[in-house]
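In the form predicted on its own, a lone chain appears below as structure tokens.
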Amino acid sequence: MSTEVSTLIKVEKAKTSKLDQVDFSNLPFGKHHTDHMFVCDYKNGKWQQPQIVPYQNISLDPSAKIFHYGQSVFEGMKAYKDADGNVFLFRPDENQRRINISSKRLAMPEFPEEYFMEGLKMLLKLDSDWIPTTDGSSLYVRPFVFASGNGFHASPSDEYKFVIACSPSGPYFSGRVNVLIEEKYSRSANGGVGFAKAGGNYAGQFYPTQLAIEKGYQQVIWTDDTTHEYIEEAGAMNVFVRIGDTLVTSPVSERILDGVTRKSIIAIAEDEGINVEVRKFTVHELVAAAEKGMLMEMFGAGTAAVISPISGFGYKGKDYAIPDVENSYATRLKKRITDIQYNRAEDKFGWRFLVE
């Protein structure tokens, strides 16, 4: 293996590539992985020299604290390639900022911005051939950090590992989904870690979601933990509803993730002249709008799916259909975002980041 060293990052290239083992015309989401990954260890009170190494397994002691106390946070990003072969990221500064907000909440050390951005750029340049070019596909980028120090004592770890791994992926969702409004279980609570992208947040969602699937729904709409009256999130995504011609979404809080796609949708919608209201809204308001024929759209928003339209929702044993409207906000907004991401349109917001 050849070894290269930048001012920051040591690079060890893979002997051979796995590219020829992947059918890029039929990409499942997150199954395949690129030839390399970025790693950096935290030891003795500081981050060590970061490295890019061949994609490989991680070996941990059985007493590693990630297994016992769940100190783990992550981000979700995508890299895109335009018609000329240029590589872009979408608002990576937001992901860099947020992973440190998440880390701080879980008593984990913040990761240096310089290491994050330089490692990300070097990794994408090294594995640029893995970025798919078919419409709707992209290279999913997963930065994450976890407690790697050993010991059964219930306390923060003294060692951590930061990793960036990548996966060429097709579209996350296809078609509209049917959802169930949750009346018992909660995704997060006041004073908790709901605003952080902590691994445990998602583990706690799986059981209620599975119950909803058994009832014939694809996903859960989460409500507040106290009264279950207020709409908060859609599965692992932020949620938007269109009542009449007004787009409504819940404000972020210590229970709700400050989604990058969410804030991008709000900015684009306002730029399109759409009336946007960021406010708390209740299940009863949603039901009333559906009964009056005023609920025109409902969709989830997140990095993986960008926008996932919702076809209907269930609540207290009754199902409510949502119309499939022409020139929907969901379609318009998704096109605006993806056209920026794939460098097919002007980026008046300055969100597109060229990897060079």
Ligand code: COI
The other form holds:
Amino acid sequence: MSTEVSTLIKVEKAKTSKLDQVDFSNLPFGKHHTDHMFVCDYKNGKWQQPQIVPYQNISLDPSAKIFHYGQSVFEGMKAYKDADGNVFLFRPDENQRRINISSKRLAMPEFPEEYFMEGLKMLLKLDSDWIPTTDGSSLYVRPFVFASGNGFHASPSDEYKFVIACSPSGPYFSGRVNVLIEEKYSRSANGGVGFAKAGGNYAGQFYPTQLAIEKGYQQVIWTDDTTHEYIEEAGAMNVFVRIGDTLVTSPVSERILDGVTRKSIIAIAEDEGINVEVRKFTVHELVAAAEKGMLMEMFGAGTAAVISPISGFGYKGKDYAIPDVENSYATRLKKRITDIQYNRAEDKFGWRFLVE
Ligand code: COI
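What's the form predicted together with the ligand like, now that we've got the form predicted on its own?
Below, the chain from earlier opens the complete complex, with every other chain and molecule after it.
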């Protein structure tokens, strides 16, 4: 099947490369883009011929439904290059599966698995010189689908565009972040789209996050929409806390994204012999642990930041510091997962995917 698909994908190479315009020793996250992108249009009830074309603007009618109704989903993945120049992805099957789960919730057509995987591989091979090799850097890969069909009628589009664009990127955050536990706004609700990687989920976070930044925090810790008592996510990431020696994270639900990094961290932690509890936990439990000196660590986990350690949290006008800890789980788990991703260690889970 994959051979057939690779011959089906039409490739138009860029006439010149922008590679020499990028300072690879100082890479911001997501700002620079590689020479090519993968695109596939959905029209007349089916996905059309997939193409790889030079990275370029997309022209849309002002009535395109993406602009009005936000019918759009995305994924985040990373490609890594090892010391021998081999290119790897990390669990790409999970992203392929999840983009279709997200699309379904947004009434969008699912994208064929073989187009996704073959398009991704061909694009990475073509732009492999763009994969950074400096520590902490990688090629951020952004598959996304949006409603490109026209008309102001509030109904699903009849046309869509699937795109994969890539960006050589450095770390998402530098250093530990201070967070505010959200008591008013919600990221998601029961029956909503919280489990989907829908663009609007992120847009809805910007305003509460701006308010938190004005108060001196960098990120928001999302709580459940009904009681604001249960801790659910950390900014655009899943959230973990270490109470004593136990690592706790919320179970995924219709409100919480089934994060690839989250599930990998759980598996690695269990493999390390760390006691992991996947259960609901409350702000009250967090505050009580912090007051007793039992809140050893707190961190966000996601593809972009991998693991983002939290230095403290604010709640009801009071700040709680989370002091640096020796033998940090965050440091240990981040090393284990990135060693697998960059092909620096054995991959006993079979997560690494060689792009060939
Ligand atoms: C991730 O880390 O998985 C993300 O989706 C982050 C992205 C919103 C930049």
